[in-house]
Amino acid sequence: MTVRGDSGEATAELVASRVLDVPDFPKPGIMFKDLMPLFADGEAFRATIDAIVSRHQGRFDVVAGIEARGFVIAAAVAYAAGVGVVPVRKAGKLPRKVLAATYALEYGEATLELHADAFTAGQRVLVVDDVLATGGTAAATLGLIERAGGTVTGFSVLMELEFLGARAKLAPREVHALLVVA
């Protein structure tokens, strides 16, 4: 089977590599990809994150992750990039003033929060996470990121999950997946 993704196939072939499935977590019916294994190896872990910094280079000056896994991302791309990394946390976790957005999941709501001051107006953004599934998280990470005066310039994620539809949800705003599962 051949793998897909928007940095090329070999680099889709190293995230798909170290992903692994586990079953019905963390519920019956729901099969977990999880990118422990990826991050793991520094060496695969350091090609991932040089095609993100490769893909969008010289276009942001700050890296927006997405709690959690999006942290460890955000502040390998950041580093690497020699800029800075801003979190976008769980309601509740921050402690200044913060703007909010709330968004519908298949079994209730969540809150995304992100200090209000986090971005100079106009600040280019980079946002980055593990994998991009039905797409609320990150259509209220974008719309926070510029509520809160940043201009999003990229957003990132180490796999897709395609046949959830979120890359349209998403349009017209450009959606780079290292690893696209079909």
Given for the second form:
Amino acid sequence: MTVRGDSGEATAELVASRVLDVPDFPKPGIMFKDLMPLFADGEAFRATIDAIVSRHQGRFDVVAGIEARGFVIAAAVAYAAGVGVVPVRKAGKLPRKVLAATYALEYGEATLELHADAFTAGQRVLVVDDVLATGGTAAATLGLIERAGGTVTGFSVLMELEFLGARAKLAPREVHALLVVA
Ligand code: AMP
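Let me have the form predicted in complex with adenosine monophosphate next, following on from the form predicted alone.
Starting with the chain above, the whole complex follows.
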């Protein structure tokens, strides 16, 4: 089977070879995409981080990671690019004044928070996460960053579940997915 992604077939294959499908987690009917094998493989992890950095090279001043697997990616990208990292967290975790966004999940809702002073005005922000599913998390995050004064100049994920239609929801913002699953 051929695989595809926005950084070429070899990178897409690398990600595809390091993902485990876990059925019915965390709820019946959900096929969880477990990327821990990719994180645990030094060479593969470095190659995927490099692909994200090279895609956005020179176009971001800071990286925002979405709790919790996005933190792993954000910290590595930030280190490789020599920029800082900002966490987008679940409700109640950040100690100072926050901006909050509540959004719908498949069942119920969730809230994400960002420190209100996380960015300087117009700072260029690259947003990263592991899996793009319905796009609700990403849409809430991008909105929060803009409310905080940042300018989102890139959004990268390791894997996109294309059939859930997030790309259309996030348009005209560009999605960079290393592996696109139809
Ligand atoms: P969504 O808001 O539906 O795009 O969901 C994206 C967030 O939930 C990301 O932070 C993912 O880590 C997580 N997520 C959603 N669906 C899955 C899945 N099938 N496998 C792994 N993580 C998922």
